[in-house]
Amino acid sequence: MSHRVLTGITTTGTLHLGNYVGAIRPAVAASRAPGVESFFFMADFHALIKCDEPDRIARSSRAIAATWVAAGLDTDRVTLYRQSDIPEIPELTWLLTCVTAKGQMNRAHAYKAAVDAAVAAGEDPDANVSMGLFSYPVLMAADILMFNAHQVPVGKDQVQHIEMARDVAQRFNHLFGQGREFFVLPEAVTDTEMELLPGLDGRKMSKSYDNVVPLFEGGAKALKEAIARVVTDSKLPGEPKDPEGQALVTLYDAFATPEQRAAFRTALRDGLGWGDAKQQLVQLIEAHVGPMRARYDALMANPAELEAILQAGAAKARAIAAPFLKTLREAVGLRPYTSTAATTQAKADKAALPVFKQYREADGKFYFKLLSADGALLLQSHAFEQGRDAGQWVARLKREGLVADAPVAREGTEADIAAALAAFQAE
């Protein structure tokens, strides 16, 4: 298997350039790192635990959705989906909820947040609390858990979360798994250098302070009409000043190349006037904004073509989750009333089965090859240099079938080598 990433998007409200700089944009270009499989959901059933506004929701995930789009996320690279487009989450969540300790729901931040705000209202400590506020961190070991992601990027507040996925995992794989290890344990990754952008105040960029610079949402007008109301001091043209601690030069070196940085620190030590800064602040973000947005716009003014997009990532989506939950189902019992006989029939037939073999030739290199059941070559491998790759790639063909990426020559037909590797999944 390749390395995983997973990366859930809350689907309310708005994104605005904080959300770009400091989440988006550094997301995207991981996505593009070599050997890294990514997948992006909008997580539109978590959204119902917060939000009782169906419109606001659909209008809110569209928008988000086309966001990450328009910023340059490749769909064609990555899996981008809907969480409510894969009916196999909330499935895993229930088979998920039936080995998890309530005692370790009591412990989750939000819950006890709740809790805690509820008793220092006077109210019953549970009054507030839904079963979906309760249950929230199943539901979003399940997200990460359906495609065994290595790693998902969270913030702080959430690591707790994936410390309790990590703990599901491992009881569902003691439970069921007989020497099986169904779940990959995730890692959470917080990014201790995640560049915050200041607001049109100085203090953090939030919707709560009421001090953002909008991505995409009124056009360049509303970006150059939030820019005039950045907070400078209040020096006049002429003046020197010193840009260091200025809101209005951070946000400029968070699109600036050094060479820019330099010029515009030199500038207004030189006496710049802070509306001439503002007006280059807006050029410069206009400069790279400016055409994200036009695709934004392309984006919302035609819903097929969204809809088209995630439709797609749900499809690679569930080749993954559906075959996987087939086996989870299983495992904890879940079978048609004929498994027990074809598992012996299975067994005895066992001779029968396609084969994969590893082997080393003379140059040093490593290979592995897929045979079957009548012994004719079906797919044989490129050289790898470690044998251990060489396995991984033939654990991950049995698992997922004949992936685009994979390091091999078809030598039978299509129809052939999709039955040879769908017998391995039905093992």
The other form holds:
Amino acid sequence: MSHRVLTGITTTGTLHLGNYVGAIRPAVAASRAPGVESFFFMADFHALIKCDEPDRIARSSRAIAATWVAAGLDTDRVTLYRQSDIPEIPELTWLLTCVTAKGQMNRAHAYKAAVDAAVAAGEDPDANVSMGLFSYPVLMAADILMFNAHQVPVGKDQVQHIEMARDVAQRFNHLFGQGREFFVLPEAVTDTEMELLPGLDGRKMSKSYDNVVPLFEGGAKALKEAIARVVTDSKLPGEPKDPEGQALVTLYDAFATPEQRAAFRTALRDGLGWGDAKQQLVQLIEAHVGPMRARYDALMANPAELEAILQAGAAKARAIAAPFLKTLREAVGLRPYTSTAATTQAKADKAALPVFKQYREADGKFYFKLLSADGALLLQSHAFEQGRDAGQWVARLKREGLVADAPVAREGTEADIAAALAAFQAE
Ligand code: TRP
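Now show me the form predicted in complex with ligand TRP; what you just gave was the form predicted on its own.
In what comes next, the whole complex appears, and the chain from above leads the way.
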């Protein structure tokens, strides 16, 4: 299998220059590399989590799709699709939800931030938490695992989600793989450039700071107006200026050749006025963005063309997702009644791992035992009054191995017991 790269954009707004420089442009460039299979999608299921304005979501999805295409994405080579066109994704989300620890989701940054904000406002901790928000990382894991992406380019705020996807993948592989790795463990790719493009005020360009330069929206006029608002120092034309650390210069760099960068700096040191510098910046950006904007406007004016591109993308994506999901359904036990081979196979394979069995005897007391891969008794517990206590000991033995005070009789050799317990710690 070639190397797979996948990323999604939540469809709640339009894109700005920072999105283009940090995400779209490098993704389009990377998608042209040989041996790379790219998957880009509009994360519109994710949009529902934070937005209840249907028109906004629909418009945003269309604008982002048009942006991808206008930015030069070769849709014959890459797979561009709407998340919501792939019903296999929510289905996989459920399979993954069932193997995801709630405790792990409690630690998700986005959820914790919502809780912290509510608590700070004196509200109930979960006042602003929908199940969608809580389960956000599982849906994202399904996005990634559905296509077995190796690399996921994202902003730093998303890295935790990729780590969660890895954990879920590992757990699913372990529980249902019978030695097979269904899911590739994905890796986050964070480009430092991605975080760097400054906005009008010099802070990172971000909707939440209200400091963005629109990419296409509003045309050349809006671009010019935005650049006019970039904060500079108060040096007058003719005064020498220090180009370093100026947002204007960093924005210029993002579109300039090394020669242009050097020339721009020299001109500023020689006294180029900020007004003129801004005009040069507008021209430079417009030279890059103008032709793309024309394509963007054409696509926005012709929804049928864009829709056809997305339908073709969905077909390509589903050609991968549907057969894969079929395999996963089989693996977890969602099978046609005529499919008996899988069960027998599974039983034979299951026996290849040691197991803890917990049970209750006729005396009303609770017990557990450890059986080796071939069914030999290795450990036999004492009786417990509470099932919970037996369970806690099983968990502890799995975690820590055979601790000295474990309430068990050793029925197998030290080596066999140690090997069986090690298999759990590898989990
Ligand atoms: N959560 C991502 C964001 O807000 C968007 C997203 C959804 C995504 N699913 C994904 C990104 C899968 C990468 C892979 O930026």
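Note that the structure is predicted; figures quoted are calculated from it, not measured. Residue numbers count along the first chain shown, from 1. If you superpose the two forms and keep the largest set of C-alpha atoms that fall within 1.5 Å, you have the rigid core.
Relative to the superposed rigid core, the position of the CA of residue 372 differs between the two forms by 2 Å or more.
Relative to the superposed rigid core, residue 227 undergoes a CA displacement of at least 2 Å between the two forms. Core-superposed comparison between the two forms: the C-alpha position of residue 248 differs by no less than 2 Å.
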